[in-house]
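One chain follows as structure tokens, the form predicted on its own.
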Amino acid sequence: MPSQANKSAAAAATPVKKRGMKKETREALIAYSFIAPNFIGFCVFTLVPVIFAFVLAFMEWDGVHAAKFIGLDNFIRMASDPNFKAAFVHTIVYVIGTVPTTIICALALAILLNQKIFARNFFRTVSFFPYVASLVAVAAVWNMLFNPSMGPVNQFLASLGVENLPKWAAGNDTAMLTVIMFSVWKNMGYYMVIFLAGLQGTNPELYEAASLDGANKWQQFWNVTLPQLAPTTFFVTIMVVIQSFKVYNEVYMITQGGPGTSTLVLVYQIYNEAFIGTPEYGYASALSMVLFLLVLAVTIIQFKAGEDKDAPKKKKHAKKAA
């Protein structure tokens, strides 16, 4: 028989098992300890909200009653809401006066700024000041600069020997063209940094070749810088979109949408149906999901029509490969 000291050699030698979790389970929870705080926020906060929204839409709710069940008969109800109309109506406005005008005057400031002129750095920030400053700030000097009877503005077009002097944020064929302005001015700071960065990672190679063509630079722009912005343009087109949809500072800031009902957009009457006068949860819920509709078709649309750009080029590079 083996001896007993034997016998605690070989105990010895016999590796042992830890106990305990794995390796990659313990990484596994510390990853998702680190995720669990942004996620349950985003649960308490976002997600469920975002589905009472949904189930409330198809309620009668005003807050202080018990819910109702009343199926499809907000959504009936827009179709003879001459403000749902006239919200919609003007929210599509807003967007197509908006969208390009953003887009074309951030491109031409950050061509602008991307340039060795004189103060470079401080004209940048004198341009990204508007999108940081307060936006009460803000819209008190645009108020006072476009007040019809004192402003400076109209007192520079009357100089000029102007006789019909615009009425502004208080005219019903003008109020729109100040909030659009306002915000494309407001704006269009923060999206010509998203723009220079793009510009700053062109291949400079590219406008010495064409410059050696011959091309001039309006062709340069067209055929070297354009290209090379696409992914840049795609997602600061879909940020404009999305932001646009969903405007209501500024509406509520320069116009509180009228006169009249001529500024009057969508997120802005959710906010009247829901918190003005009696409310109407359920109403507003119900608009609300067709904004959140609208917003997502549109999205959808941008995103497909991307890929059908960018099919031709994906094609071109498999043929090369093979």
Second form
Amino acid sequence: MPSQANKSAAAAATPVKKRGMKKETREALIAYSFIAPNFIGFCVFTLVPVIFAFVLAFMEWDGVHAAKFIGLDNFIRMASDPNFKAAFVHTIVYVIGTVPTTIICALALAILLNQKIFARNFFRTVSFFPYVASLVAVAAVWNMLFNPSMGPVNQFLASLGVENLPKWAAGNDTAMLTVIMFSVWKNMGYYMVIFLAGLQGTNPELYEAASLDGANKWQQFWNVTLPQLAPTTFFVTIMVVIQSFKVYNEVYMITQGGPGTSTLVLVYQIYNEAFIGTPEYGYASALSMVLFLLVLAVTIIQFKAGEDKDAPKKKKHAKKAA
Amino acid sequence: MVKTKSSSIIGKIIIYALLILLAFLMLVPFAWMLSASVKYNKDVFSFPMKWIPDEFIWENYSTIWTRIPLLTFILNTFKLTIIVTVLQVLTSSFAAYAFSKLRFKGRNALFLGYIGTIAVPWQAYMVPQFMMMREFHLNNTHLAIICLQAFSAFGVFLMRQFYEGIPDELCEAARIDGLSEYGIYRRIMLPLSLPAISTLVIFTFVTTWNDFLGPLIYLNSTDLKTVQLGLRMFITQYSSDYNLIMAASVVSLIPVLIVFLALQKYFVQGVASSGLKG
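Alternate state requested, the form predicted in complex with its partner chain (shown: the form predicted on its own):
Zooming out: every chain and molecule, the one shown earlier first.
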């Protein structure tokens, strides 16, 4: 609908020009007509709620009675909320557990699948498939495979003679580990594709030069591959970090935040406060702000850290373009 | 010489050993799912396990449709996924064309605004978004899901990165030939951007098909629910019918598998050329 309306607006603009509308104005109108369909939807359904979220964080509202401005009370309340402390700590633990593992696995996969090997496309498809597969379905399989009493994983461990079989998702100590393992397995294929794309942009001459200089594969990896991949690694790191802070689905499917609160994460708590029992929209929004600030802070730190490395990379790009 | 040859053979062996391990880790859950879906429930966890059961219980695949309205869920999800994907691809590529190939006031500022919101997690504003939709009386409708999925900044970003790689001279030449901007978009940019569009289609299709939290928040009536919610409902209601859960899971995977296999040859190319590598 909006697209049609804008097209006709732009069509109307064309004859106007003949009556002397400036070329620039006409061009701008055409450009806006291209952007409008997406931008209107984006404004209404993303931008407005984002702004609304900032306001709501300072209010108390159950959705029934009138909203009340309460200043920083929501944030003060967090300090004494054991659930918030648990959710905050577990989110950090999840991020620390997931980010490096995912990046290392994805990079290793990409390098392996960038070799000239038999059935390369098959292996690439296989590694990417968990990412596109429905989360509910693959989580259901994982829960069965890692079932503490009947699952094949523990049966296998038992047949090897392992005592004290891990309780996986049901154990206080192993629940978070299970969620992290599942997330890495599910998502690394996506980042592998991005690394693959990065590897295809590397300069083969540098490897020839390095091997002429007598560098072995390992040295080539450290001194040629990694530096050339720096922009890709930077992008992947930012994406994985943001994704990890937002974790919800994986936790919901594998552990439901339990046992107890041992895998309660921030988004899980936000959902519970807003949609389970008496809605606490204000408090949920305040928690959302914490999540947002966390993501923002870590992203800014990464950009600052990436700046020094960025300088040589830009030079290289300029050279390539020339 | 001999030394390098033997070391390269060892290298090959290591590579293929790793590949087999990889395929094993990635495929075993799916193989197990398939295998369990055609077994009697009592045999699902039997040990030592049989990958191929003595008797194939195909009834599992007919039983699931009678336990929950699975067909309704699948049709709902198809409807949502197709509408969202079409809207997303059309509006994103449309906007991306302006951001990449047209000059106008405020272009960079507007684009920066778009990019800025990519960093804001949806989970950070899902609560006010839900309340806003409720004000519009859109909660418990499919329209809500369409509205919140179809206009992502990510799509605009991805398409713009790809268009940046198409030389401006091509558009200039078309303009001199008297093609309007809409003509250039439709006749030149769209056909050239097939890899990027495939990438966006895969991403959008997969995200919408597999979305869980969005439908969980917005869709309450059973006749509106999606496959993911339905599957989860099934798992909760029939938590010990492992064979049926696996059969329903297999069914829920098939559409995504088809779309992915159909478009995957464009995929790596699309990711590479859309400059997702930063």
